[in-house]
Every structure is written in C-alpha cells, then in structure tokens.
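Single chain ahead, by itself, as structure tokens, in the form predicted on its own.
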Amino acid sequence: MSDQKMTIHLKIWKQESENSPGRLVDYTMDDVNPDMSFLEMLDWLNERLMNEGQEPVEFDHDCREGICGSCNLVLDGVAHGPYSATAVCQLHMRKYKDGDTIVIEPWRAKAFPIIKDLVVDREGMDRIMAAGGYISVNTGAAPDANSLPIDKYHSEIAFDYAACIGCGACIAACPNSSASLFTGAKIAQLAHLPQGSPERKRRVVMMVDKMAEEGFGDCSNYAECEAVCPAEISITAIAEMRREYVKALSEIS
C-alpha cells in the first residue's frame, strides 16, 4: 500500500431500528490510504470506534468482488456512487481527494426496510425470484451440453441479463422505487433459453405480480436504473418483461 494518508469527512446516516429516527453522524478520517477500498476504509473506522469503546457502523457486505450485491451503499445521493458499473466494495479511495467528504446512506425505497445504519432488508427482491424466477420442470438426468442448441444471440443476451447481481441500486434510485430493471433481467434471462419455455406464461405473471404486491413502485421510464446499474444491464429487459406479461395475460384469458 501507499505511504500516503488522506484526510477523509464522513457523514455516515445512523438509525437503530426501522422505526427509529435516523440522522447523519459526522467522523473525520486522518489516516486513509488511497489504495484502500472503500469497504476497507469503513472497516478502519469501525475498528476505531470499537478501540474507543463506541458502536460501530452497521453496514451490509459479503464477497467484496462486485459479485453478490451486498454492498448496497447509497454515496453521495449516487447509489453505488458516482463510477458507472462499479460497487461499492471495487471503489478504492483512490478516487477521491485530500479533504472530500463523503455523505453515506442506505437504499431509500418503502420495500427497503431499514434493519440498522446501513442495512436494508432486501428479502422482497427474494420473494419476487421465490415466486417464478427459477426453473422447475424435470427433465431428468443433465444433458450433454451440445445437445440442446441454443443460437448465439439468444444466448448471449441471456447471460448479459443473467449478470444482474440483485444488488437493489436500480430500486433505490428510481423515483418510484420500482423493482422492473431487476425483474425484467430475471425474466428475460429465462425467456431467451428453451429451458424456460415451460413455465414462460405463469413465471412473467407470478413475478411482475409479486413485485406490485411486495410494494415496488412502477416503472415510468426515467432509466436512472440503468445509470446506476453496476452490471449494466440495459432497460430493454423491462421492454421485455412488459411484452411477455402481456402475451401472457392474453393468451391465459
């Protein structure tokens, strides 16, 4: 690591339950390292705060890779903060200078309870995948995997929508906190691969269904979504997900 250190102003937003007022605490950092992640550098601080007996900050993490979607980190108004296709936890201090400071808040949307600090409960993105996001049809033993042909274009487009980490940024950073960029990418996936031709209908109705009734907003085409997506995934997946939900209203009635 670099010799050099920065000073770096936090204001981290603290609140102890769902139900609890939060508010933003201020804490100077003297001694971060530009090569130091951002998560790295959140953990320094914690470790200071225990070492001085206060409570550290709650935040959510897991593979630190850019991979699992934990880091859910709104910086500065930004979610993820302000590097495209970047999480949180591949930010490196690096990137800010001598002095800045940083505001950091959790995911706002009414389906992302607070549980404390940093942390939102998520589990509504997990109900929409429980109620059709899979395929559950037997098809017995594996086949060879030249066996089922399935052309370049589809499967490609396929594993770009299947890159979506389910991570939340594109909830937290609509106006309506609409969950359709996740969705439509969970969707779309399935309906560009044969195996997900059997459950097709009932999957698009079960998911965009779920997502109303867990209390995602709707989608009004702002594509901030799309901005802060750190998979890219483009919002053509809600185009998607909006055509199969209507073929198969229609063809279901």
Second form
Amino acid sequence: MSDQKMTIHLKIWKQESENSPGRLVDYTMDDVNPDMSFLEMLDWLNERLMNEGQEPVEFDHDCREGICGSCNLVLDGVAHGPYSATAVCQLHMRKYKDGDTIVIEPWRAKAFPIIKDLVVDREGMDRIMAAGGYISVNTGAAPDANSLPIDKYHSEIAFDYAACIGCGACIAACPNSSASLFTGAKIAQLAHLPQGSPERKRRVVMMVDKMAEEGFGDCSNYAECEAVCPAEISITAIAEMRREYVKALSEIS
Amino acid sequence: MTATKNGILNSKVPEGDLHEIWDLHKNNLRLVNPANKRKFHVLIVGTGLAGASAAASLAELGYNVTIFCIQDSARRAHSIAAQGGINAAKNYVNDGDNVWRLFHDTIKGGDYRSREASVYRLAQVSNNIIDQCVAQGVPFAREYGGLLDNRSFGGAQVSRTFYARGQTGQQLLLGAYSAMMRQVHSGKVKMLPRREMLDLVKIDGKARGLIVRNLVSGQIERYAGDAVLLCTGGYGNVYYLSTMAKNSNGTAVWRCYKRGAMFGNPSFTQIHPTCIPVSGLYQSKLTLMSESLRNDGRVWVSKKKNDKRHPADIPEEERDYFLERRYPSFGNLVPRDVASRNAKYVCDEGRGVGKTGLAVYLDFRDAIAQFGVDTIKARYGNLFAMYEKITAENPYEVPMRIFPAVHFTMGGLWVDYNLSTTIPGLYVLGEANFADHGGNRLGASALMQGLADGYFIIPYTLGDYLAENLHTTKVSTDHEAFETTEKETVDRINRLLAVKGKKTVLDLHRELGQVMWDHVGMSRNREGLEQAIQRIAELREEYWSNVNIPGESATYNKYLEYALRVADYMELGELMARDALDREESCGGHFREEHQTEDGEAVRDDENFSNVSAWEYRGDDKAPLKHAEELDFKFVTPTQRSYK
Ligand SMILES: Cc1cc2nc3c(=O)[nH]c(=O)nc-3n(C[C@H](O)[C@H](O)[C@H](O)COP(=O)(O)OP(=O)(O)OC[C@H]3O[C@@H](n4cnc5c(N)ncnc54)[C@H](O)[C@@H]3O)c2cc1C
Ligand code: FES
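Output the form predicted together with its partner chain next; the form predicted on its own has already been displayed.
All chains and molecules follow, beginning with the one already shown.
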C-alpha cells in the first residue's frame, strides 16, 4: 500500500457519437495513487471533471475482475495495455512511472462502431455466436451427466478455449480486424467435446460465414490476437477452425 | 406496523410429503397447448443465469420472449464472475449424499429461515442442472477416468460441488447464454442489449409491461407482454463497495416493490470473510478470494493494539489466532458470517492490520512448512497470483491481508412456490427473489438456485398463470398505464438532472455505503439502526437537492444511469434498516447485538421470528407495513448452530 502520488498525463479519445469526428484530449492528473486500478484512475479523473463542471469520459466496464469482457481500452496502441494476459480492469497504476504519458483509445474495427468516447458496439460478436456457437439441446432432454465420459485431455483443451471472455481485444489488435480467434475458440471448444460432434460441420460453416458477413476480416497469421488476449487463448484455435471448415466443406459438398 | 398472517402471503405450497410435493404440484398446474404458447409474449429482465436459462427454456417451449440486457452482450451478466462451484446431490463420490442431505444442509445453513418445500425442490432439481449443463458442453472438471470431479465446500460434510476451474459461473453462464442465443437465431427470443428496466406497467392489477431506458440513445421505450420475469440479481451495491459487478443494482426490484410487490427479508445480507481489503478512497469495488483458502490459511492479528510491526517480526506467542481460540472445533472453517463478525471485532478493538487497520492476516506459513510450496501452489496458485496482481504482495512470503465484504443478498422480492410475487404476472428468479437461502447462503448454492428457477421451475409455473390468462385481452403500449408510468419515469430523470448541485453521485453513494456498512452490516443494534434510518432520510434529501449529474438524458450517459440507481438505494437502504430493526433476534448473517449469548454467539428467536418478513409499500409518506409468512417446519427440527 502506498501514500505516494504520481503525475500522469493522459491523452484520451473523445467522440460524441458514431458519426461525429473524434480527437485526443489531454488531461493531467497529479494525484494518482500507484495502488489504483487503471479504471479507478479514470473514475477519479471523471469525479474531478464533474466537480469542475466538465463532461466525464465514457468507458465500458462491469465486473472489474477480468472475466466479463466489458472493458475495452487500447493503451499506447496495445489492446488492454502493457500487462500481458490481463484485462485492462486488472491493470494497476503501479505499472506506470511518475510523469508518464498514456494514450487511451477505444477498440478500433469496422465492425465496432463507436457509441461514445471509448464505448463501442460489439454486437457483431453476439451474432456470430447466435449463428452456431451452441449445442442444440432443449432443457430437460439431457441424459445423466456421467453417462458420457470425456477424457481429461480433451476436456482440458476444451476448457482452455472456453475461457474466452469475449472482450474483442483480438479483433481490435488484428490488422485485418479478423474475429478468427474469438470464433475459433468456440468452434475448437465444441470440436473437442463429444456433445458437440453432431453439429460440428454445420456449426463451423455457419459461424465462419457469419463472421465474414458482419464485416470482420480474414486471418493472415499476424498473431497479434494471441499476444493481447487476456484469457491466453492460443492461436491454435484458428488452425482448428480452418481444419474444421475445410473438412466440413469437403464433406458437405 | 405489523400485520401478521393476514393471508396476503399465500405460499401456495400444496399439502403432501416433502418428496412428492413438487410432483403433485406439477400434476395440478394447468398447461398451455403448443398452438397457444405462440400467442404469449414474456418479458424478461436480466441475462444472468436465471434470466438466460429462463429465456432459453421458455422459447424452446414455444413462447415468444423479449429479454433486456444491461450490458452490450448477455454473456457479461454478473453471474459470469462466480468462481467456486455449483452444488448438486448426485452422490457421484459415494459419500452418502442425497437430496435430503442437500436440502437439510441448505435449510440449516440458512439458519432455519427458508421455506422447506422450496428448498427441497431446489435439491431435487439440482441433479437435472448438472445433466443439462454437461449436455450443453460446459467443461466441468473431470477425473482421469473421464467422469465428473467434485470438491467440498463450507457447511457440508460431503463433496457435492461441481466446478470448472475457478470460473464456474463463467462456464455455466456461457452454457445458458449459448442456449439462449440458439433461440435468438430461431427468432423466438429477441435480445435487446444496453437496456435498463426503470419501471413496471400494471394494468388491472397485473404486470403487463415495462418502461425501459435505451442506454445508447437515452430514449425511454415501452414494451407490453403477458408476463414479466425479473432476473436482475442482488442489490449488494447499496453498500457502495461489494463484490458485485458495477452494473448490478436494485432498481428493478425496488420499482416493483413500489408498484405493490412485497419485499422479503430485505436486511438479509451475506458478508463474505475473505476479500481483498480496501486500499483507499478511490476503491471502486472489492474482489473476493475463494473461501477455500481457509482450508490451509490461519487467520490472526497481533495481541497488541496498533501493532505496526512487520508480521514476520511478531513472535508466535504475541499472535492471536482468534478463530482457532474461540472456535476450537471448527477453527478457521467456521461459517462465513461467524468468520466475518470476528474479524470486525478484532479490528474494532484496534488490532486490525495493514495501513488502514481494516484487515486481518490469512497466513500460509505453517501450511507451506507442512506441505511444501509446491502443494500450496497447486492448490491455490491462481488465487495467490490474483492477490499479488492486485496488492503487489507475495502471499508465499507475507501473509495475505483479508477483510469481509458484502457479497450476496438473501433478501429480495417475496415470491410464492410458483416464483410469483404478490402482483399477478410478475415473477422473480435467482438472487433477486428472497427465496431459498434464509438468513445465510451456503457456498455454491446461488448458481444452483438461479439455474433451478430458470431451467426447471418457471417453465412449469408460468404456464399455469398464462393458461388462466388465455382469454385476457392483449394490451398495446398506447394504453394510458404506459403513458402515466413513462411520464413518471421521465419526470424522475428530469428532476434529478435539474438538481445541478455540488456533490457527485459517487460522493453521496459513498456516504450511504458507509452508513449501511457501519449500522446495517455484520453486527447491528437498535441504536445504530435507528440512527441509520434517520441518516438515510437526511442523505436522501441531500441527494435530491445537491447531486450533480453531468450531461443530458437523451444520450449515452453512464453517470445518469448510476444516479437513478443510487436514488433507489437511498430508499432501499432505509427499508433494510427497518427490517433489521424489526427482527429482534440474531439469525444467519443478521446479527443483533442485543440477541447473543454471554460469549457472543447468535441467539435465534423461533417463537416470534420463525417467519419471513414481507414488506408492503404504502406511499413515500407512510411507513411500510410488515406481513409475515410463518415458516412451518414439518420435516426438520430447527436447532441452534454451534461451532465451538
Ligand atoms: C465474486 C462472486 C463469486 C461468486 N461465487 C459463487 C459460487 O462459486 N457459487 C455460487 O453458487 N454462487 C456464487 N456467487 C453468487 C452468484 O454468482 C450469484 O448469486 C448468481 O450468479 C446470481 O445470478 P442471477 O441470474 O440471479 O443474477 P445476475 O447474474 O446478477 O444477473 C442479473 C443481471 O441483471 C442486470 N440488471 C440488474 N438490474 C437491471 C435492470 N433494471 N435492467 C436490466 N438489467 C438489470 C444486472 O446488471 C445483472 O447483470 C458469487 C458471487 C460473486 C459476486
Ligand atoms: S470489467 Fe469485466 S473484464 Fe474488465
């Protein structure tokens, strides 16, 4: 715990609405406590702004524990900022030094229109899920949970992919704005589970096609997505997705 | 004022043997035939476990569903943050578990303040939940043989908790979310993101619609339907700091209370003992550390007051392992409420640790010496890493500092056995209702309850109501009830925006939170509660005359959203204090200092308080009226909890 105070210079993207022009606005804070989380620093700034009669900065957040996927800030060009495998809500100011300047921007992608300031519309991701990111089983129709043993190896791999928090950092970081890591993670999770098998082909085709339709780009293996993923989803998800897609197409046609 | 047993609170529990009540009841519920299901429209608020599972299940049956989500995606609902696990009576480990034991542990853990039949049903459907989730692809932990693994949790002597690493809530919610998204794809569910319900529309005494704010455009929208399901979670954020997500709030339940739904046990709050302490005024929320840590960590403070020494410099004989000292048989594993209260007491005595003095140590030194670093790392590695991320201290070397935090609200809108409130057509599911946890919730039981309500109870009980309303005329949003309710909402927003005072919403919410924490928190007494009621009334006045909200209503405006929620907390907080004052006993998380044994243990009063208090709103200028649903224990015998 620290009594120390730091001065931090912020350059924050401000934009009234989707179609209005945006710009970086400078703010200086001279009372940043190193134990503050990054979002608490923004709360603190907003409180000051409101007390001075100015407009606060809008940003998305909810759990502040790195699990809901709401927070979405690009810090100095890096989605979720400098601390790897960490959503920006879990980043603390002690990672910075007195006098640092930080540029704060929203996720940027064609498929993510800006709502206001740092808040963007990510609903395209939900539409990809709706296209096939599930196993079709109605409530009440399930057999006993232990009637289907699943070997630990595959169930652990499925979990690694299932850990995706759906924040969209992968898309924001990708030069093509591809949603391949996000989409691939769900496809790969369900491909490793026997329950997912009956719909395997249909699922991958529906989801991949939807991804393109929503305006997300293709993957050209930059691997920027993996580097910024707070849930450490491996890029092998994309390889699995491609394999599933090719297999599905060849078997369907 | 009290009106006891006045008949308004009909729990609708049928007569019968505990194990057959639910089946008997299902046999008697009316059905809606498939062609008619298509004629009904159900409005659901909140997309956590309860809301998502209900939306999916009702749409599968053929009902039309519109569901409102406060976040941009249903997958972000607060349930996502649950860590530890979900209970079920599968008895896969062959340790003697069964439905009866799960029922009994839950009733006892709740300190005998919940309804037997409801809790028994919860235990009965618990097994179906696990089956359903596995079929959806939820990756629960497994053994090498490929079968599901279980762990044990507080308040039980069997291993019945299913888990998915430390992310059980995430995986269960993604399961329910995916089932719901499948119905979005089929067109049966309409999912409206970034929407907040601000009021309920009643027509002819029935719930027929909602007033909702579009959080992107700021527009006020109207929605009409045949029934409304509130699945809006807990209201722990009334305390300002809690482990709840920032968007979680009490507005939905509070607005429905003001429209005539009764509020059950509003003061029953769970304060979790193992959270990371507050570090400064800027603190915006608290982070839970799994209670499994108490299996190996030892809780202590110095015997001396204001001892500023480094923990390593405090010799063994000068340490007070206060839980082990006071509760030799349960030691560090006493239930959540007991552990929390004792931490508060040592801090009140001036023996708290850390800079603020509001923390106690949770020390792994002895466990590391006994089992080795590797074993401790295997058990708690991710928790230790999370702790270090937040505090920059290494718990392998320095004891953790922990402090209690508000975590769950057992209270909520009163519902009968069908999950219906006292307003016909208004149902409440999950943490938002008062139902199954009595005075204290056991670990891993909230996830179970949310999914039980959504997957396995509401699909049956809602049909009964809709069947009865097959010929009720459809309403349009042009109906004058929509007009007036919308106008009241708009007026409220405009009045708040017009105040343009000197304090931020955060300032005033912090002040309210402090009053709640000090007087309506872990330990309560008459004087403090009376003070709280008065202080909250003053704060409310100040709020409406001195709050400063930026911007306008017809845009995205997070601080306006927040301001509306805090305005409701300013009223809800008072009801919580009133309920705590009225309940002259100690039970579960509700500890009244006047009702304790000589050595400080809780004393229940079964003679006068074996009941659920259900409060009726009678206008802003009148005190609410208390009704009581008597709890009739036919199958278990209430005993006094003892952990000595
Ligand atoms: C950190 C943490 C760990 C936990 N771990 C466990 C565990 O291991 N096991 C266990 O059993 N339980 C656990 N719990 C408790 C459990 O997670 C919750 O009780 C449960 O998930 C609640 O589910 P729900 O569907 O009722 O509500 P929620 O998941 O809270 O969903 C309700 C949603 O509705 C939204 N909402 C509120 N008001 C409105 C409105 N007016 N309009 C629109 N939307 C609204 C909320 O923002 C929220 O997202 C934990 C809780 C916390 C905080
Ligand atoms: S706020 Fe939930 S992940 Fe950051």
